[in-house]
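Only one chain comes next, encoded as structure tokens, the form predicted alone.
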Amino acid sequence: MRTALVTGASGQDGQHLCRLLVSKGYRVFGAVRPRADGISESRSGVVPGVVPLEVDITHHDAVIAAVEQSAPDEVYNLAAQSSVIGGETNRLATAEINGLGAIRVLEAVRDRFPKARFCQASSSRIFGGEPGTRTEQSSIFPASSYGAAKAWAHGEVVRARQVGGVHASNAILFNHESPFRPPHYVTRKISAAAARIALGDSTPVVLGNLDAIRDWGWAPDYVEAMWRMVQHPIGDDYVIATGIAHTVADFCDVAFAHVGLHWRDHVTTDVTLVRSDEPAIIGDASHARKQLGWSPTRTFTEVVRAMVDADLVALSPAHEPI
């Protein structure tokens, strides 16, 4: 039985990855951040079958203790301040968690279990510049504090691999969604609104820039890619993306059409929600296809419909929360 340590285990990707690893017979330790109110996230946000660990990755000793307790063969660092907007309002915390936090985990692994394989959840936000397609060789020029912190961690993973001899990989993840996406994200706002309105609530959903462009994929596919990176004989960096661009309006169109509605009848915009957007970029996952045999299993339309279906179930009067 192989052992894996997953940080950020209660997040969207953490839950999907933990489910995948448990299904493959791993012993999985899931690290989650202790809550200030004293109510453990481990009781509500970690997948059944996973051993929960409360770890604040801004604390060096706590990270070392988690690594020593789990004694992992594989480590997946998914812990992050996940909001780009939040990253701008609290730059220090973003740098501390997304940058230095990732480095703490990497260093603890390298010092205590140097033969363990490491995967960092990097991000398309490390790229900037003009709109277009990005590969692993594209220039790193982040346009946000979130992207800058991710770029810092990304570079340290490359250095650990090239200089330190660690089996370390960066998963350069473009946008990816699922029903586990938190409700304040625009994708869940849309899918939940479509479900809610289909069930009889006529309150419109208020959004910002409907023309914002993203390369959206299916989250379970993306964590599968991370697992494949760790199984590959050598560590490397991989863009994980669909290579197809869609707008927020496209997301609305598919979501509302799935429940027999026209999105323009139920969506309003608020200029205060429109923010300076990052370049419209898509990812070229050719390297992952060639080296890992990875490719997306769901189309954009299938992703959106799956999210709406999940929200229909969750918002149904007959639904009982688990």
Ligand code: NAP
Given for the second form:
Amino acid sequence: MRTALVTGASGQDGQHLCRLLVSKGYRVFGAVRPRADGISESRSGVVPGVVPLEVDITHHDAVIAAVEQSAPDEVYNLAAQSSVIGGETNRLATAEINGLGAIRVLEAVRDRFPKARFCQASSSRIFGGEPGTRTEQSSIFPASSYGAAKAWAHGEVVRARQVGGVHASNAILFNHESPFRPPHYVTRKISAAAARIALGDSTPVVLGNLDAIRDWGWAPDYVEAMWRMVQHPIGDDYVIATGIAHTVADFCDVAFAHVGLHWRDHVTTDVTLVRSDEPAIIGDASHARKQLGWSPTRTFTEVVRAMVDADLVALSPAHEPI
Ligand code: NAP
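Requested next: the structure of the form predicted in complex with the named molecule (the form predicted alone having been shown above).
Expanding to the full complex; the earlier chain stays at the top.
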């Protein structure tokens, strides 16, 4: 039986990855951030069959203890302050968690279990600049504090592989969604609003830039990609993306149409929600397709509909998915 340590186990990807690993017969340790009140809210998100460990990745001793206790064959560092907006309002914490925290986990693994394989949840936000397509060779030029911290960790993973001989990979993840997305993210805000309005609450949803472009995929596909890169004989960096651009308005269109509504009747905008750090980029996942045999399993429309269906069920348990 192989053993995996997953940080950020209670997050969207952490839950999908833990499910995947449990289904594959792994012994899984899921690291979740402890809560000040002692009742770990995030532990409720730990998947059944996973051994929960309370670890704040900004705490050196806790990280070492988790690595020693789990004695992992594979380590997936998903823990992050994952909001780009949150990164701007709290730059120091973002640097601590997304930069130094990731490096701390990597160093603990390298020091205690150097044969363990390591996967870092890197991000498309390490790229910035002009609109267009990004590959593993594209310039790293982050336009946000979140992206800058991710870029720092990304570089250390490359060094651990090239100089330290560690089997270490960066999953350069473009946006990916699922019903586990927290409610304050724009996609979940839209899917929840479509469900809520379809069920009779007519309050409009307020959004920022409807023309903002994203390359959106299905979260379970992206954790499958992370698992595949860890199984590959050689660690490497992989862009994980669909390669297809959609706007926030497209997301609204599909979500509201799925419940028989027109989005323009229910969406309003607020200029204060418009952001300046939104590079209009898509990812080219050719390297992952070729080396890992990976490709997305769900279309954009299927992703949006699945999220609306899940929100309909959450708001109205009697509802049957459309
Ligand atoms: P998520 O749902 O926000 O999950 C992140 C997890 O990290 C949460 O469970 C959070 O715990 C935990 N965490 C935060 N700070 C921590 C700390 N100091 N110590 C320990 N745990 C901490 O994010 P996600 O969507 O699953 O994303 C997974 C990873 O992929 C992240 O690294 C993210 O930056 C990266 N990524 C995601 C996307 C995407 O579209 N989803 C795109 C590119 C990259 P709490 O519950 O306590 O906050």
